[in-house]
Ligand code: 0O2
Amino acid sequence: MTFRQEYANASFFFEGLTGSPAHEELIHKVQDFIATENLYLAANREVETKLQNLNNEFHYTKERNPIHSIHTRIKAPLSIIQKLQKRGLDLTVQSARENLTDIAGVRVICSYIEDIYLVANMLVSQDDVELVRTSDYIRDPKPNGYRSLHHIVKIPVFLSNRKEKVNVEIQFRTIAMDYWASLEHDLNYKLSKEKTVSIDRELKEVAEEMAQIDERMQALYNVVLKDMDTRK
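Structural coordinates of the indicated chain alone, per the form predicted on its own:
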C-alpha cells in the first residue's frame, strides 16, 4: 500500500493535528513527504527487479534459488518527521533525503548464510549500484543478538525529465535471522516497560542458538552440494 492509498482519508491521518499554525505547517510538510513517494517506490522496484533477475538466473542455470523471499517497505511520512525531529534536523523533504538512508527499505531472505554474501556481492557489483555503507551484524552481531547484513546503496531512478539517485537500505537475512528479528520486535512492542534483564538474556541466547542452527544447515547444504558435484 502506498502513502497516497494509506492516507487517502486525510481526516483520519491528520486527526488531532489541526487547529494551530504550527499544526497546519506540519500538515503541509507531511503532504510534501507524501508527494515524494513515487521516487522511493521506484527505487524499491529497481532493487527488487535486480534481485529477482539474479534469483531467476540461478533458477535456470544452477537449478536453485539463493533468495527465499523479498519484502519492500517505505517509511511513513510521520515516522520520517519524527526521526528528523529526534535528530534536530530540518523538517523538509530535502533534509530527509540528505540525512536519512532508510526511507526506502528492502529485506532479502535467503535460506543459507553463504547465499547472503553471494547475493549481496552480486548486487553491489552491478555498475549502476553505488554502495554507500555496509554494516555486517552477522559477523559482528548487535548486543541483543540481532544478526543481519545491511547495505545502504544508491539506485538510479529515471524520471520523465531527469535521473535521481536514491538511497535504499537493504537487509539480508536467513530465514532464522528474520524469524528471530520479527518475534523480538513483536515482544519488545508488547512488553515495553515490563521487559526484564532476564528476557533480554533469553532472547540473546535464542539468537545464538539459531545462529548455530544456521551454521549447521549451511554445513549440511555444503555436503549436499559436494555430493551433487561428485555425481556429475
Given for the second form:
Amino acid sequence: MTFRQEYANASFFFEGLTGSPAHEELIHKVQDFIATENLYLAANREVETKLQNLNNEFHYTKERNPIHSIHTRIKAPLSIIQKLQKRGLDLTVQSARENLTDIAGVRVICSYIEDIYLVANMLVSQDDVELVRTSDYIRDPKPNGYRSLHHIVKIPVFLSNRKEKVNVEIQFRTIAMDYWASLEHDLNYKLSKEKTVSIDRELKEVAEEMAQIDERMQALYNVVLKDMDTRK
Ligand code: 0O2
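Target state, the form predicted in complex with the ligand; input state, the form predicted on its own:
Every component of the complex follows; first up is the chain already shown.
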C-alpha cells in the first residue's frame, strides 16, 4: 500500500466529515495533506543533501567517508494518529504539523562513534539549521539498551510564495547501534506483549556488548587515521 493510500484510509483524514461527505471539505483535506507531505519530503531532501555534501567533502579532502548510509522516511499516517491520540491532541493535519517533530525523519548511519558527533556538529553549525532539541541516547542509553543520538532540527523549505521552517528528526547511529535497534524492533513487534519481558535482559546485554565492539572498532580506526596522517 502506498503512503497516500494508507493515508486515505486513515480516520483523521475524514475527521469532522459526518453524514454525507461534504466534497469541498474533503478536497481541502486532501490538498492540505498533499501539501504537508510535500513539505516534509522537501525537508528530508534538504537534510539528506547537506549530509551528502559533508560526506563528499570528506571523501575528496580526507580520503574517508564519515557516513556509511542515509535513510529518510515520512512517519506513517497510523503512527501519526497513534501519537496524537496518546498525547490527547486533535486528530487533524494542522495538529500533527504543530505538535509532532518527527513527521520527517532522517537516519544517519556512521561506521564509527566519533563520526556521529563530528557529522552532527558540522550539520547543526550550518546557519540555516536550527537545533531545537537533542536526546543523546549514546551517552545516556535508554533503560532497554537503545543507543542513538537524536537531533530535532528546524530547516527552511522554500516554497513558491513563502518559506516554511520544518521540523526534522535526525537519528545518528553506528552500524552496530542500527543493527541492534532494527532487530530489537523486529523481535518486540513479533513477540506478544507478555513475552517481551523474557528477552529484555538478553537484549540489553547484547546492546552493551555491541557498545564495547563500537569502542574497539573506534580504537582500531584511530590507529588507521594516525597512520594516514603520518603518510601525508
Ligand atoms: P518511528 O516509526 O521510528 O517513527 P519525541 O518524538 O521526541 O517527541 P519520543 O517518541 O518519545 O518523543 O522520542 P524518542 O524516545 O526520542 O524516540 C523517537 C524514535 O527513536 C522512535 O520513533 C524510534 O525510531 C527510535 N527509538 C526510540 N527508542 C527506541 C527503542 O527502544 N528501540 C528502537 N528500536 N527504536 C527506538 P517511533 O515514534 O517509535 O517510531
